[in-house]
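The form predicted alone is given below as one chain in structure tokens.
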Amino acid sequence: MADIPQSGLVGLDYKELSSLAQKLGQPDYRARQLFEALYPQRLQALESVSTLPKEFRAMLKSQGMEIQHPRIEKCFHSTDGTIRYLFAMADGETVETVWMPEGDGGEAGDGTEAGDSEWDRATICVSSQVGCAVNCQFCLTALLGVKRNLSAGEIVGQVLAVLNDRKADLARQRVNIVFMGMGEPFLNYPNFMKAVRLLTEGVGFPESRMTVSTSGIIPRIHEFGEEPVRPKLAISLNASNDAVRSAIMPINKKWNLEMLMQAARDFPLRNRERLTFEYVLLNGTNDSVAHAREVVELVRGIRCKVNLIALNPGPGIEFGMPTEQRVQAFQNILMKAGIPAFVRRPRGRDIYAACGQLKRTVA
């Protein structure tokens, strides 16, 4: 599986923009102007970069260096305010990105379209690959397989396109980013980390407002812990023992629970930071009281929280949703053991935008 080569300006960091400006005979401050236009200002066309002379803009275009954001093919609006974007990349491949507003604009109840009223906080769920290779048995994205990795520009481009479409003002409104869309970010690690740096240094997202979810790529968890700038870490646990986890998450056969939990214990948490374990509850498979007690033993001693997610169903998924009573019983076991456990409210389930439902659909 090969990456698509860098095309266009979005995805280039300041050092690369400096090299480009130098190559085209421009002073170094032109790189700073370009960087500002691409990321903090979120401009969408070279014609809009008024700080650059027309001659330089023409030279950039002659080199194929234009501002390219993923193209919005279609938007799907949920009754709860969530929006699922179907984005097309330059080569025609598509991915999905999800916008989840909170606050006054979280739900439409005043006759306006959901998501179009005022909001004060939101989360963008970003994809890192076209499809996914991890093959979790309860996830619709797994049915696609994996086509290719996204470039850093394509990852950042999703964020820029959504922010512009929603007319977000990062100085006034709080936006979080979760790398929990299509794909396994740690199987596209260099591009994912470059995107993180561009989002922090360029667009202006604090690392504390970003979270990445991994299915358990052990070597990358260790590498990620050494990064000077990194999002918060979430681990998709989804089972309390190896037999169940290997059945629903084949990656467990390569990196089993003992290895995963040791990596979690070794992970260098910052002050006041907690590791997040995500646990998708599948009716009759991993959601019993006995499973909950096994989870307690697995995470004992780790500064963490557990997000419980009742399965979001979809065509081709053989598992069922647990009852509210089973979810509550599972949560109670964790809470009584002193483990913070939260039941995540599904967002956008009616438009296939909820956790595990992204499938590049056009309907």
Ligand code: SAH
Given for the second form:
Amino acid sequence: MADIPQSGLVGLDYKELSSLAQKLGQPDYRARQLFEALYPQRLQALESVSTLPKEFRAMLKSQGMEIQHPRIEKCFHSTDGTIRYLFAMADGETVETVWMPEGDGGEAGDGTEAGDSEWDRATICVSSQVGCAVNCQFCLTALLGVKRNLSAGEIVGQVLAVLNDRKADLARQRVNIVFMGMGEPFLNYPNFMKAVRLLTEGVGFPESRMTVSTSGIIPRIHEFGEEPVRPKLAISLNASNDAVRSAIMPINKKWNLEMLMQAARDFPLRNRERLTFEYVLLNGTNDSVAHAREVVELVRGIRCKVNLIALNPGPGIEFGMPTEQRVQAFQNILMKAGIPAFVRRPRGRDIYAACGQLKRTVA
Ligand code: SAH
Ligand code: SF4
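Please supply the coordinates for the form predicted together with the ligand, as a counterpart to the form predicted alone shown previously.
First the chain shown before, then all remaining chains and molecules of the complex.
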């Protein structure tokens, strides 16, 4: 799949800005000023970069170099405070990004729309590809297929645009990033990892506030474990045996559960870090007591937690939502075996912003 060429300034790292400055006959501190403007200051146009002389800005523009964030095409507000953004990239392709505030003003609780300013914690769920090729049978993004990878700039750009739209102050408010939007981040590995580095070195996110989720691209899990700076890892397990997993996640035919669990066991966790397994509960398919017991056996000995997600339904998805009792029973079996298990509450289901519901719907 062809990668989109780098366009504009967002996505360039310090080294690349340095060689750009050099190419344009500028001293190196100009690169530092640009870096500061792009990432920590989150400026949205060269005009606003008052530290740079006018001539240099004009020179950059004449080279097609602007600060361009993805454009907010639409946004949908949920009653729980969640916002789903539809972003348009420079070539017109669109992806979705989700803002989930928590704390005082995050969730109104009474069903009215939550206030904009009174949140103190929030999570941004970002996309890594336009669509997804992995074709999990319960996921709406899968129905799109994959159009293309996002560039590092487009991944970082989603974060910058949402932070600016929400007027976030990272010194005061705690924001987490999850790479769990549209796409499989580990099938766009170099761009995803470059985005991670720009977010940590530039925008100011500690690595501990980021989590990436993968459907199980084994070679990349190994590579990811070797990264000096990396988000936490979540693995979409979603089934307790190969028969079920292959039926709902075709990728399991390439990398089966034995390979996946071996990669999970080999994964070098940091001090006090836990691996997360995500498990989407599909009524009557993978959510029985027997399945729960198989999960206990699979994860035995791995320092981990399990996030249970009841299926978020959608048009074209053949599976049903499990009842509350089945979810509870599943959770209880894991907990009794000493495995921390959490039921993830769906966010923004009313606006199609919940897990697996991102499909660029316009309404
Ligand atoms: N492609 C990556 C990350 C994005 S999906 C991955 O699959 O891990 C993020 C999570 O949403 C995954 O754990 C996935 O299993 C889950 N998910 C997908 N479709 C869902 C649905 N319809 N309901 C609930 N969760 C879903
Ligand atoms: Fe792709 Fe993840 Fe959806 Fe599977 S669940 S199709 S890997 S986005």
